[in-house]
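Below, in structure tokens: the form predicted alone, a single chain.
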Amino acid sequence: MLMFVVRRLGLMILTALALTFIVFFLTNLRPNLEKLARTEGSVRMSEEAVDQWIIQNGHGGSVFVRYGEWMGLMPGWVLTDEKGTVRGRCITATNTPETAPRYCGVLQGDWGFSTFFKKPVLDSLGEKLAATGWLMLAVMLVMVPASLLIGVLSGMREGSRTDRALSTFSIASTATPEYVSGVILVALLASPVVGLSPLLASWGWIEGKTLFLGTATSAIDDITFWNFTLPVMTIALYGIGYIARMTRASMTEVMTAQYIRTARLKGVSFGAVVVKHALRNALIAPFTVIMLQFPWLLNGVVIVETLFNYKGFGWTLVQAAGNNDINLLLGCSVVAVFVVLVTQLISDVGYVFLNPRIRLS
């Protein structure tokens, strides 16, 4: 197991370097740099002024060198402008050219400065990741138990009415994208004109005009049942159907296994067979699927956070892309790559422990 983890860690490092380099290369293409120069400087800058700005701000030269500087694998760039002022990647208001460190990249904790938020990228991402973390936690607490319950109930009696009904719900929820289900939920539960809210308000069952809030902006400061339910349900509905289908397939396969038939022939009750014998083996495959939901959630919240104006990681990614904030985009890519690789490692290690056949081999 130790050698397996070591090999995976080495592969993860190579994968992370390759993926971050691709993102760095794409975000540092000439059109993006020209747009950044005109945004930070002036829209009326000449081509010569743009070229000078790009060089003076450390965006010139080889892309491999600039990637090494950004990662902190190579010393940061240092240049002297026309006025004799020394500028550099590691030179800041607190670090003079004499006291500035040579290396100041991602590995040293310096992720650059956000041109949109006007503060260090690491500080901006820390706040937004905390907000998205609460959203992901709420989604997992709803999605995992509900999907496993639906999948197990469907797989217990394949072909029954319960199986057909739950399978139809699972397929429908998986086939409905978040931006569609989110709009439907808002129209049904958060509109003062249509849906259930006007009806419940006329009956006097709710105090306000709507049953739930159609925006989650206030949840950044104070999470409540009323402002957090719709974004959580919008994300959870899609994942519930996918995990439930995987659980059903696994449960159906286990229920037709020979040892299940033997247990039934020996007189073991159906409930005991399901709980003691089938359930544990049926949950091995869904475990991998559940772990893979974390990177999907981190990137899938982009639509939901934008729809409900919840200023988390997804909303930040949209703002970074829309405002050509290169450093913030690169920071978001580092977080996304890290989450994907770590969850895949946890999934593989956990699967080995859950499946005795793989552990023994």
Second form
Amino acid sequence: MLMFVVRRLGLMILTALALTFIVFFLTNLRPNLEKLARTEGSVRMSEEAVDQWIIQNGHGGSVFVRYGEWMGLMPGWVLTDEKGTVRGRCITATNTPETAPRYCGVLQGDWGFSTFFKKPVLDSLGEKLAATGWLMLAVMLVMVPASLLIGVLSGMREGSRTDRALSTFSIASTATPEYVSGVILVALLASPVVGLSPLLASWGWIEGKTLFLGTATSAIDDITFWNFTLPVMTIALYGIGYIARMTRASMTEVMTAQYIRTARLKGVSFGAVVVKHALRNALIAPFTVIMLQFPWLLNGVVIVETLFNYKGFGWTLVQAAGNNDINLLLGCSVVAVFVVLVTQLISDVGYVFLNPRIRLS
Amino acid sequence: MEDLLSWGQILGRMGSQFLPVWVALVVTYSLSITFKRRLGLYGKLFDSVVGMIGFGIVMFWVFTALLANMVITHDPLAQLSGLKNAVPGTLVPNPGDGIYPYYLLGGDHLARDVFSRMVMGARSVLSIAPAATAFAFMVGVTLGLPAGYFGGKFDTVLSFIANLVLAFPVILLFYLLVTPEIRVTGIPVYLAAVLFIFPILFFSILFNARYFTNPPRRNLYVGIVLVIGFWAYSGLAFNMDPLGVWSMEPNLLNVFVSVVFVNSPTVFRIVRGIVMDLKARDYVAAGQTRGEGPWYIMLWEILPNARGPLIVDFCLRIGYTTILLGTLGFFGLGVSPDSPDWGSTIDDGRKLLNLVPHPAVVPALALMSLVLGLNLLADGLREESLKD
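Following the display of the form predicted alone, present the structure of the form predicted in complex with the partner chain.
Shown next: the complete complex, the earlier chain at its head.
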């Protein structure tokens, strides 16, 4: 077991290094740096001035060295410009060239300065991640019970009418990406002119003009049922279908097993067989699927936060990419890569714990 | 003429606009059902209701894409004054000769016809998604077969790379790979140069493995593959086709390559898994005993036996690719600003979603129905292929 976890961790660190290097390489391509130079310096810089700016700000030289500096594995750059002032990666307004640390990178907790938020990346990412955490939590609370319920109900009697109906629903929900269901839900439930809201308002069943709010901007300060339902439903809907289908597949497999038939023949009632014998075995596979849904939830979060203008992690990623904020984008990538790898690890280790038949090594 | 059509009239007029599509569908269905016993797996599809519904929806969009010029009512880029955000069924003020008198599904924020843009969007989506999926399959199959069959270092390295690509959140990858700056560096061209070589490789090995005992035939087939392959390759990847037949716009190439790149690791993993399962079968051992080469066994013994799950996954993957293309359009990546593809029209329409929902809802429903059709088709195929 220990060897397994150690090997997994080693592979994980290798993957993390490779992934962050790819992101670093792609964000620090020459055209991106030129664009950064023109936005930070002036738009009408000459070619030579741009070259000069790139070197002066520590973006010159080999990409491997710069990656090492950013990661905190190599000493940060120190340069003396033409005016004679010493500038460097680790030299900020608060410390002098003498007191500045030699290493300052991601590992030391210095994630750089965001040109978009005008503050350190780590600070801005923290609060955005908290906002997205609430969204994810709500999505999980809706998605997991709903999908497991649908999967178990349709899988316990394969081919029945309930199964057909629920399976069709699952297929339809996997066929509806977030940007489609979001648009349809807003048009249906949150528009004052079409859909259900004008009808309900004219009957006097709802107080405001719409049933739900079509944007979630206000949910940053105060989460309410009114402004948070639609974004949560939009992300959850796409996931429900997939997890439900996995649960159904695993449930139908378990229901044909020998021990289920034995239990039935011994006279245990159908409900008791499902709850006591089948359910525990059927829920092993969906656990892995649910854990592996996290990286993909990240996609849903980006789309939904853009669509509903909820200023969380996904929205930040889009702004960072759109505004060529290299440090912020790198920070977002580190978080994304971290989430993906940790959930993979949890899913692997958890699977072994849940399924005692699997022996490691 | 009335100023505003009722929903019944709108549906009726839309139905008659789609007339060529209906005719093509009826012909397809009557021919297929008549000869279904002679058509193999395709024919068996018509035994399953789910499969038939799915196939119907998919073919509806395929014919719409092919016959789009006959279906549209207006030029998808034309802006008619006074029809900005017009509601569905609005009368066109003073239509000239030969101009359709209504905006059947209303106008968008630039006063263009939503219906015609939706129809043209089908063409732009269906010209990329199946081709990109096919390329991803070529890459995945060509690498997955040897990885599963031989195992060892080759497999370890490829699996690590595949997991690396899969660990990226797709949207982050798109934001990094589909930008005008990336096009300047030429990375999409290098990626294309690597990814587009796989179909040529696949077909050359395929024919060589089968006909190497008969050199004249082998030379003919492999020669044809190489000539056509490299002709298309020079045009598609490097835009240097000497005859000017094959070419791809830089931003289209960028989108295409990224979508292939994202999809192929999953295909690789599926193929690898199936091969590892199938290589323990008796017919593989029989082939080995006969002295067949490994590539012959992989391509002509294992691959045909793996076709069931692969065809099903192909259908699902076209749907997934459609969703990915929509995502790209939704974030405005890699598409021209006035492109009628569904993702970007949804993005254009969402700004006024609360007040004028139809410009966004129409393409949203179109995209959803196409993906739903593909999923149902895959379900039907899975059901029928399991019956063998």
